[in-house]
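First comes one chain, alone, set out as structure tokens in the form predicted on its own.
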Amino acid sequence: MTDEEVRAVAPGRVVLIGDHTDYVGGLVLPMAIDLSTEVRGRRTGGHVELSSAQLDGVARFEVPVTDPTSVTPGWARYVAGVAAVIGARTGLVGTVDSSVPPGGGLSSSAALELAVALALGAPEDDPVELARRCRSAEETATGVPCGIMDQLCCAAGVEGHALLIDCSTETHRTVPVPEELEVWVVDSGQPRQLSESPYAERRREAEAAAALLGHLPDVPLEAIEELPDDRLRRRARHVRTECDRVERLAAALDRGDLDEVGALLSASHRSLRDDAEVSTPVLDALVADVEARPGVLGARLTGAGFGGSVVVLARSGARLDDVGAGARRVRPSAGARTS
């Protein structure tokens, strides 16, 4: 039986561009951020018991786990899902401390999953495999069919960089974030739960379009426009055009060209609003407010939508402290790790 102190940290993430493309094998450009979840405790015994100052209740269950969905409270299902997927047979007693706000679109669930997985002894030398396991854990815990973007970004983040991820191959490369570019996250004040949102429906619609047309990131727009079903046509058009915008933004960041950044973010938000239909009036109003501020290059909803946060790219010195329900400048961070 092991009896060792462990500490594992995993960052949240913000999607600079590329939402609702990952689950159909599209391109995404997220960035691990300097908000994180820490799991600290002792690996010992035959049960997991984790408490948190930020989360209600205590995650308590025996290992090995047979039914993660039966564990309470709700956040404990993510912990149990991870324990089940990695096959944990040694327990963990400790605490969870997180600065990633739940329901804010910053991937608090992936940060929790990764930190728990590493604390329970999952290997950290292969971030792609770690991300796969944690994605499976989330689907097991919630029933929500998520893509791999969140977990892979949080696992493989590199300080000073975003990650360009091809979700069809699960390959990624780093993209530098210029020092003169500020990344802000603005809380809309409208929380959301993916399991209670139309997220799964949007995924089914995009997958239905892909079943008719093929790999959506590669389908010509002309073919998409010929789809007779308006809803599927709009979902496919979002994926195709958003993947183009991901490539263009990555190229602009590679060469340090900030002039193209704003137009790409604004176009992304319009596509998420009109074609993906995952925005809300609250998010739309917040984007309009932010984009009118001096120094702001562009803004868009970030994450799955239906509430959450807006990501803003701005030139140095922008003042955004008074917008939304709270704004914070975030910086590109390293990925999940133990210490």
The other form holds:
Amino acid sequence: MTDEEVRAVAPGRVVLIGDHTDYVGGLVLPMAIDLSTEVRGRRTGGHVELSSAQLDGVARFEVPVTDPTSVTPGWARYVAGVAAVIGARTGLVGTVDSSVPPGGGLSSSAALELAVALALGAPEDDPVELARRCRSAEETATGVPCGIMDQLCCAAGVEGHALLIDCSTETHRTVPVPEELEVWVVDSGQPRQLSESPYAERRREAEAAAALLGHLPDVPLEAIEELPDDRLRRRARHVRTECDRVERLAAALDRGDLDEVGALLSASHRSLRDDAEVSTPVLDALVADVEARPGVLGARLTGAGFGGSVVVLARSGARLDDVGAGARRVRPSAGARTS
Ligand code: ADP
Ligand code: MG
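Switch from the form predicted on its own, shown above, to the form predicted in complex with ligand ADP and output its structure.
First the chain shown before, then all remaining chains and molecules of the complex.
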């Protein structure tokens, strides 16, 4: 197929609950949002040439791509990584445009990967397979292992729903987000310190705890409490209790019952602060500020932590426009698609 006009769109996502659980095969509850990345162009010839409305430079390389890691600029590696994993043989000349802020914790990278994959002709009918490939493209592009959550949420999102994902089996199911529940993302104004170190360290510690105790989401709390090493005990306790909270929030949303939502979000933030140790004083103050506002059910840091954003669940009509460094309401949206 040549000279075919294509347009593919993929959403960003926000994690409602379930952070620092994915890399040890835990549960997560992200939601695809109404901010998205669009790739538009013409499928033709033997090379890819994409410019971005957000970032400088052009992603330009031949297909089939031989070494995606040598492509420049940096963002073009995601594009080349995707072309490599889907085995693209027909080129694409076009543009990338996005309302997902790059590096803002709303998974602009997965949105880019999914939109590029579909624009390059990857089959749309199997979101799990598509997500696996895009995850592998991200690992190629960044050189860092990542979980399946972002790509699976972007691929398999369903309008009006969040997605409960079991990261150990890579299985998922939809969870309805009640009409009267508002989801807000508040920028803390504190850039995520993306030095790999604290994140990689947390990951290593959780993995070390799992090596001693087994699959952390299933380990009884009593066994975790007996672990002599205080640090590993707290990391394990975070995973175990956070997975319980993910299940409980999913069940509450299934029932359309908002009463329990606030307590679960607050407990999640406390666990991320005290047991996972990934919060900051700025995030803690922002959560406290937001939680004191009328209509707010609960708030927690979302994503990797060490700065970044807070997710807020509120009843209709909560006033949050003036909090943090900027707040926006996001809506549960559909996954990646061509049109
Ligand atoms: P997040 O996924 O949380 O937004 P990441 O650091 O994982 O943050 O991914 C951000 C990277 O993804 C950017 O640095 C860039 O390389 C790439 N990217 C995201 N959006 C775009 C875009 N619109 N145009 C070009 N590259 C993008
Ligand atoms: Mg990302």
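Values in this document were obtained by computation on a predicted structure and should not be read as measured data. Rigid core (definition): largest C-alpha set, two forms, superposition within 1.5 Å. Numbering follows the first chain given and starts at 1.
*Asks:* Rigid core superposed: how many angstrom does the CA of V282 shift between these two forms?
*Replies:* A shift of 2.3 Å at the C-alpha.
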